[in-house]
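Here you get one chain, nothing else, as structure tokens; it is the form predicted on its own.
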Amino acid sequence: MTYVAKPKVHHPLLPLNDLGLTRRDYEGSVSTLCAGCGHDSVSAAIVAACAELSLPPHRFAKVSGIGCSSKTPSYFLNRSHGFNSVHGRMPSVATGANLANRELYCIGISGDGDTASIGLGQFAHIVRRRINMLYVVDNNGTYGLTKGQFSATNDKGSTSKKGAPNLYSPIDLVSMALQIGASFVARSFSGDKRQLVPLIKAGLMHRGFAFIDVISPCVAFNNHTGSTKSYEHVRAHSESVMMADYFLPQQEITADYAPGTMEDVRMPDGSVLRLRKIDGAYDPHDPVAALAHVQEHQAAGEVVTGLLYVDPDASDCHEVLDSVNRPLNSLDEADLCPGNEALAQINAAWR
């Protein structure tokens, strides 16, 4: 594999944010993902969101598991703290990082396999524990690193690249997050930058657990006739299938459509993804109505995108646990060992 380094010299007229940083200061290394992969668009949206918010890169903890999506933290925020964990165990690392230092912005990047299969139990508990973080799932409905097997979010009846049908019903992570109690739930499309960047900004600034399910096309293994690519709807026709061992450079798949409308987005193989964006009259403060809305349009073969639910009075794990305000590594001996009198008061409180 040939490593391609990014130029060290920036254009002198790049706009500066409030910290005096440019967008380039929030980027990472050059992506090694397939040309046209939707995951790269998600990384670019994170770069744009952090730069526009003027957030200090060194105050980020970015964590991931295993999979194509979990490689992407290398492609943004190269000045931040990072940890690539084992398969499905990213929530445990994110929990520890957030509890140890509540001053960090925590962002977890996962995939539909990393979250909806081996990591499903971990995902459920990080939601209910209200860890203060932004949790992003790059959802393409396939295992890209192991040559295209179905993931748990792939729709029943959809076919693999070889034509084999999926025999099992999908796990809808958005519905699951709503039912378990996430205080911020959204879904977007990797090619819809106008929608995705604001959602990421809102998720980063949300107090509590923020979840964004991003439909992110896999151009290698799940982009063919008969595939739903983890979307809640059946594809249209396709005339050609991309080869798995060689990928021609392609234009980024984008979408820009008004709230309350529907748009068909044509994929590189000729198939069509049907998206519907929430309109302005939608109330995002009712989790029961949000769940019903998602399932209603899912039954109609449509993927609902936008901010599905947000709790304006959300709390995070630190409020629940009444944890210390300072990072744990800043506590000294006097903080950790306050003496016998303090211990006696604690013991008395439990008698």
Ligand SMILES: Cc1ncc(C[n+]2csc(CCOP(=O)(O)OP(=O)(O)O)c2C)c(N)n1
The other form holds:
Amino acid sequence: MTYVAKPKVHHPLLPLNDLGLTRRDYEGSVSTLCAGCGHDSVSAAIVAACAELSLPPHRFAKVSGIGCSSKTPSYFLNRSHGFNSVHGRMPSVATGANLANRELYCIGISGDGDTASIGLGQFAHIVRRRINMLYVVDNNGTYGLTKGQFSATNDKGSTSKKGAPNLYSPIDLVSMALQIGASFVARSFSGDKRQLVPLIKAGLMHRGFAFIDVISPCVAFNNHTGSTKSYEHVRAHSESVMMADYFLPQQEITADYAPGTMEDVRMPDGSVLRLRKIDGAYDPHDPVAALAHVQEHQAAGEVVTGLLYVDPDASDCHEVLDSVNRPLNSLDEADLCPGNEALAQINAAWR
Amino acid sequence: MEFFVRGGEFLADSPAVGRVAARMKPTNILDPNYFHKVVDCQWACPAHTPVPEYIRLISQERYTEAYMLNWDSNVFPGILGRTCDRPCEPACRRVRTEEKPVAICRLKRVAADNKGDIGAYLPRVPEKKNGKRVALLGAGPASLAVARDLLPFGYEVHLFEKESAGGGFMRSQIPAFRLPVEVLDEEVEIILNMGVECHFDHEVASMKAMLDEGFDAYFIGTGAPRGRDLELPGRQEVDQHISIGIDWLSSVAFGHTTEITGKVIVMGGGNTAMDCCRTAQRLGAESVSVVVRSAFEVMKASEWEKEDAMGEGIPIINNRPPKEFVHENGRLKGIVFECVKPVQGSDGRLRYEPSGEPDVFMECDHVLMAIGQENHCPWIERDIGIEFDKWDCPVLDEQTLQSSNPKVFFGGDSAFGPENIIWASAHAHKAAISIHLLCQGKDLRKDRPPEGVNLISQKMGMHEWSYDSEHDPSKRYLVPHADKKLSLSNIKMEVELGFDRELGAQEAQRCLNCDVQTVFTDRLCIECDACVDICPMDCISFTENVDETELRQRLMAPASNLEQDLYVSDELGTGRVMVKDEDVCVHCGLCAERCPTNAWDMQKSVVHIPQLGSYAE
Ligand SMILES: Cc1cc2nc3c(=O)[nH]c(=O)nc-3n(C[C@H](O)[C@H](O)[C@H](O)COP(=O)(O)OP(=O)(O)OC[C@H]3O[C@@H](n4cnc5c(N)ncnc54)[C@H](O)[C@@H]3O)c2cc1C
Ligand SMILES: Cc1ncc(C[n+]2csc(CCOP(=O)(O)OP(=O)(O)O)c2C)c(N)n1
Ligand code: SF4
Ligand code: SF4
Ligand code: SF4
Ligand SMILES: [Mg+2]
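Rather than the form predicted on its own that you just supplied, could I have the structure of the form predicted together with the named molecule?
Next comes the full complex, and the chain you just saw is listed first.
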């Protein structure tokens, strides 16, 4: 870590987005994570994504649990709302925040320990409930904050820093999310912002539950040769099925890419998700095939990355519940106490 | 918005794969020029003064050391701290990262004003001479600096000067309100006291006769002493009302002229014009105006000289070429000027066209002509093996400053035409090396000492660097000036008061320590991106290697300043390379702080510029 804050000075050509802000305006306070931690790169990717989308920082709710990963909401979007909750309980707080104010962009940041170990039950239910949010797991295969115990996503046979092997099979969060019905599922790598930033953009703008499993190496406790979540191992074993690019409705779609199979996914708000498939046969609209693909590669020791599944027309929890269209804090007395006449009508309906 | 995610591409993702031939070669950081160029100020300084190093010494209140570091490279820190043309300042990185450069020049003065006894730091001059005699002609800064470089090696140095004191134009031209005589005397004395054989009031009338005296080498530092004149209708008739600017300034400096009356027009737009108008104002002129034939922006005078003149209420009137002197019964009445306007030619250069306004007549009683100077040495016979070109400048080898007569060297204004003091010092170092090599029977080119660079890690511990790495966002501090009422009525009163210690310390903090370099070790890098994410200036990118033009476009921020190099690493694990655009790095060290493997380190580059001192030991 460093205690030296990043100075305000910036590149003289740093562009302004539609809100007149630079990328630097989306940063947070100085990170206290270990130098080289993948989680800092994920924060930087979120900063870039939000700046490029010209989203207003004060319209964000950042929620997290406990862990090095869960500390990171402090390191991006300084001027937004945040709640650092208890270990494994981020989904409850996110659910509450989203139900109370459906107009906020909700980002949940969690770790593999926070989600796959102590928080597994909460995770399953927030997926099932289709809360409209972007849920990011900074997955390093270890409990970084408590100094390097194996987590539930750690691969069987992978070793601790001191050489002890992990005896259990991993929980694969991507597979779980696909099975329980997440409508946007992706996996990426903290060391590949070209892939990660567009995925974060698309996930943020997706209506429904968007999940990104980001492999994010722990330099301090899980970046050694026996680890399957080290920078080197992930680079050598990741298989990208596609690159995604996200374009806002008003944005010009640039097409300057190498040939391959291209698919434009139109989102309900008019934005476009352009998929450049590296594996031409891959179909990101078939959750069953996606699951099989992910698991086959996993069995072969490979990590599949990219946008694995998306349902652009998915519904979210508010739609399922047919809840009020406005944030609860905007409901005034007239909305909440519609008066005797309304009450009489309701009562009459039950007679 | 692409800007936000540039860099970090994988090889497989680009159409450029396979274009191996055009890839950039890894940077050779041991080439002394590589990091020297990053130290923009030092690179721009003709004498390559190690600017950030002396600024750090000022921060540490080590004024004497700061002074001596300057003295070693530029010889006249107290004088230059007030008068230097400061090519370093427009080059300063702060101009590119924020706006105004560090007040490098005025910090030099802080060192000079606050230094202690320098006696112990001065080079020792041997009692026993080495048997070689060198003649220096003219006692301006160029000759004085050659003397300083040669004396510690036992040379017998003879200085010939037509005036009765040393200093050259620094004494005869630069007005005392910019450069107090005591400051000049002090730094001239330091050198003369090292044992120069002075021959003052000795005008050299014949170079042939000089050569006959059999010195082992000659250095000609006689300056560019002739002020230009302007032939216009009426010029001859009003001769007694017209003075050549530099002649007039020297007559003021030597006390022959003590007043000027009536309305004065200064013609010309260079620094001489600025000194003439400010001097005239102080000597009692009823009014003073500067009239320039060209546009304000392209005037030769430095920005600050123009500001100072205008600050004293002197109007500068541009785009007015003179047409004729108007006179009556031998008395000057005024000057008629034409009105022009600048237009940008297709080649980007300004041309002037009539503006359509009628000619203007400006009344005046005296004209100071400050339209340039030229080389002029009729006392050098043209048949003694010293060749001159068509501009009357000597034909010289630029590297050695040797003329076509192997024993004769030129430096300062006499070499390539009018320059300034810092160039005179720079030439002097070169010429002194050449003279030494000549006298030792060595080859002037092959045996020159090479440039070199040392890199010294600044890491002191976790988060501890031996330099103040934190970026200071302060704006440039202003130098306090003396009360205008007092300074305008006393020609000897220095206008600038200089920074005091406290202001100096604050201004010193603005230096970005550009000599503390980011040094990258490719085999240590695990490509974690931490440095990319933390760099406030978006200097660092990891990308595939392509040709320079394309590479400059695909970085985190486009590297559009072609004068600044890209630092390119060898191939890394992923097949990519690290590319750092040196342009706007603020040397904050955060990349090194954040790097988990010490692949980045902050290392001070000490550039060794050959000087005669390189031989000492
Ligand atoms: C008005 C004015 C203001 C200036 N202000 C600045 C400034 O602020 N900062 C700056 O850096 N530069 C300034 N300059 C330029 C600077 O003064 C010169 O570039 C510098 O002094 C050149 O040094 P030099 O050693 O080559 O020659 P000079 O300083 O010109 O010295 C030459 C010496 O040789 C002597 N000499 C000439 N012929 C003979 C002979 N035949 N025999 C014996 N002696 C002889 C002269 O008397 C003189 O002393 C200014 C110039 C002028 C005209
Ligand atoms: C209820 C509870 N149990 C245990 C802990 C101790 N604890 C803190 S962080 C952590 C694991 C965090 O791991 P992960 O979510 O993967 O985050 P990382 O630090 O690896 O990013 C544990 C077990 C706790 N804070 N609270
Ligand atoms: S312990 Fe691991 S996870 Fe935590 S900050 Fe350090 S590198 Fe990151
Ligand atoms: S020192 Fe490093 S972090 Fe700081 S500006 Fe330069 S490259 Fe960027
Ligand atoms: S922080 Fe260090 S290890 Fe990480 S990418 Fe930069 S140089 Fe490489
Ligand atoms: Mg973890």
